[in-house]
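Only one chain is given next, in structure tokens, and it is the form predicted alone.
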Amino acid sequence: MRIKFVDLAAQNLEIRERVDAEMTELHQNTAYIGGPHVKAFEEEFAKFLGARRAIGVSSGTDALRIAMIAAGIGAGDEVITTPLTFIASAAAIFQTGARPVFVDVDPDTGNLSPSKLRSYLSEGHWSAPNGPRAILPVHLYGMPAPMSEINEIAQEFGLKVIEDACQAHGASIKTGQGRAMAGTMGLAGCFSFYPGKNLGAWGDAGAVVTNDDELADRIALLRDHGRLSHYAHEEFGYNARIDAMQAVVLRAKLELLGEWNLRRRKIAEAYRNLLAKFDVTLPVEPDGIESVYHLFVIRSDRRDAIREELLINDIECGIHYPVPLHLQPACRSLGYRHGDFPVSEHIADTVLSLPMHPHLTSRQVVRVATAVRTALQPNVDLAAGAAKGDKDSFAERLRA
């Protein structure tokens, strides 16, 4: 039987009863734009993250773009981000009129490197007239970026920090004041609710969270045509509202998100134990960091052989991301070349994403690990007691 990379159908079964009832009520009231479900989701999501405000928008890309515009980012500005992420991170910067500028990533985590960030800022060679105005760290694969160091650098150089938390719903970092959620440690945090995310809608949706009421009010204005009242508009805004139907789905899933994230972490631990003795680089979780494993990404110079073995065994997998942003055709005008960011390029050439979702069974996880191990050591006897021991210990941990 096929092992799915993401199993949205299994998620839907868990929320079906609540969603069916609330969709019936929604259709009776026909409150499709705005309304009580949107307001309730915004309040519940802000509470889940420990943030003052959450503003629902139509996608993660709109969350990034509108948050930056509301923060005053625009033409002539630079926004520094990572080349190892989805195109939306750079596209949103470009769409504000600003210029995306890349710095390389940490070789262990794949997240923005504070040392490379500081080096770029210290050199002072800007490619846009106003120079850097903001930093856009990405919490890659659900692993929070080193926000304490990034915020310290931002304060030193007078920059705003807007977090791309589109893959990190519920991830956290230990701070001097306790644990802080990804997306709540900068001026604003941006989330995507694309269906495959840890918290996914039944279509496109997103949100911006912030503790700044003035910024939140501006974001709310911009997402809805700059509207003051039905036919009065403060400024030219966007049609970037979250649908009430998506809010219904997200409210139901939000109730289960903590449980689902915990199961992802247990599955990640099992993958680590099953693959620990084999020649693959496994995800690193630095001290104080708690990932929610949106993706479980291994690295290997034999990536293609592993991928082929997985596919032969009817196991879905992915590559996140095969081409760093600085080498994308869309970024050609930025003037970067092959070799400019060697760490990102090496990671892109070696990464492979294994199945990761909260409905994976212990048997399926062992099957995935067995395929990886077969590709790396074709002659290993996986039917022997060691493999059985792996299965048994994993099953016990998952029941704990």
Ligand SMILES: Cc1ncc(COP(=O)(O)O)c(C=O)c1O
Second form
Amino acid sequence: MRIKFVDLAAQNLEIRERVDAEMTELHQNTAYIGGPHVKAFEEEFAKFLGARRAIGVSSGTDALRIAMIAAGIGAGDEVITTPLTFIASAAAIFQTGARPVFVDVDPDTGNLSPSKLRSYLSEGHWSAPNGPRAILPVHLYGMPAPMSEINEIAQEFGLKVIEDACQAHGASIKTGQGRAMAGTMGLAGCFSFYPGKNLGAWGDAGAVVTNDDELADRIALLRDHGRLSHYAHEEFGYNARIDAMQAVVLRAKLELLGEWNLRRRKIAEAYRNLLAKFDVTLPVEPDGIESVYHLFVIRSDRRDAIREELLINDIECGIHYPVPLHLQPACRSLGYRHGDFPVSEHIADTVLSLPMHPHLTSRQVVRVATAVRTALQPNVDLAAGAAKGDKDSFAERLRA
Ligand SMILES: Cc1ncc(COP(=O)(O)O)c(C=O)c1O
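What does the same protein look like in the form predicted in complex with this ligand, given that the last one was the form predicted alone?
Below: every chain and molecule of the assembly, starting with the one above.
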């Protein structure tokens, strides 16, 4: 049986009853745009994160773009981010009129490196007239970036911090007062509810969270044609609203998110135990940081061999990301070259994302780990019962 990379159908089974009932009601009252479900979801998501406000928008990319525009970022500004992320982090910066500037990542976590950030800012060679105005850290794979260091640097250089929390719903960092959620430690935090995320909709959706009421009001205005009332428009805005059907799905899944994240952490622990003695680099969780393992990403110089073994065994996997952003054709005009960000480039050449979702069974986890181990050490002893059972059925399929 195929092991899926993500299993959205299994999630749907858990929410079906509630969503069916609420969709039926929605089709009767036909409040498809805005309405009580959107408002309730915004309140519930803000509460889940411990933030003052959450504003639903149409995608994670729009969350980033609109948060930055509302924060006053635009033409002539630089926004600093990491090259080891999804294209949308840089695209959203570009869409505000600002220039994306990359700083290399920490070799252990793959998140923005505070020391390299400081070096860039201290050198003072800007590529846009106004110089840096903001930092956009990405909580890569669900692992929070080092926010206290980043915030300290931002304060020192007078920069705003907009968090790309699109992969980190519910991830947290220990603070003096308890724990702070990813997305709530900067001026604004941006989330994607793309279906495969830890909290995923049945289509595109996103949200911005912030503790700043003025910023929240401007974001709410910008996402809806700059609207004050139906035909009163304060400024030119966007059509970037979240729709009520997505809010229905997200409200139902939000109730389960804590439990689903816990299951992801348990699966990550099982992978760690099964792969500990093998020659692969496992994700590092720095002290006080709690990842929600949107992805479980291992590293190996033999990445391609492991990938092949997984595929032969009918196990889906991914590479996040095979090309760092500074080497993407879309970023050509920024003038970066191969070798500019060696850590990100090395990571891109060696990473492999194993199946990770809350409905993976322990038997499946063993099967994945066994395939990884086989690729690394072809004579591995497959003593574990579950692994042996799976291996046998695989052998049977090969014979068939
Ligand atoms: C790090 C990161 N930033 C931004 C986005 C963009 O989100 P969306 O696809 O909802 O626009 C994603 C989603 O894939 C992401 O992973």
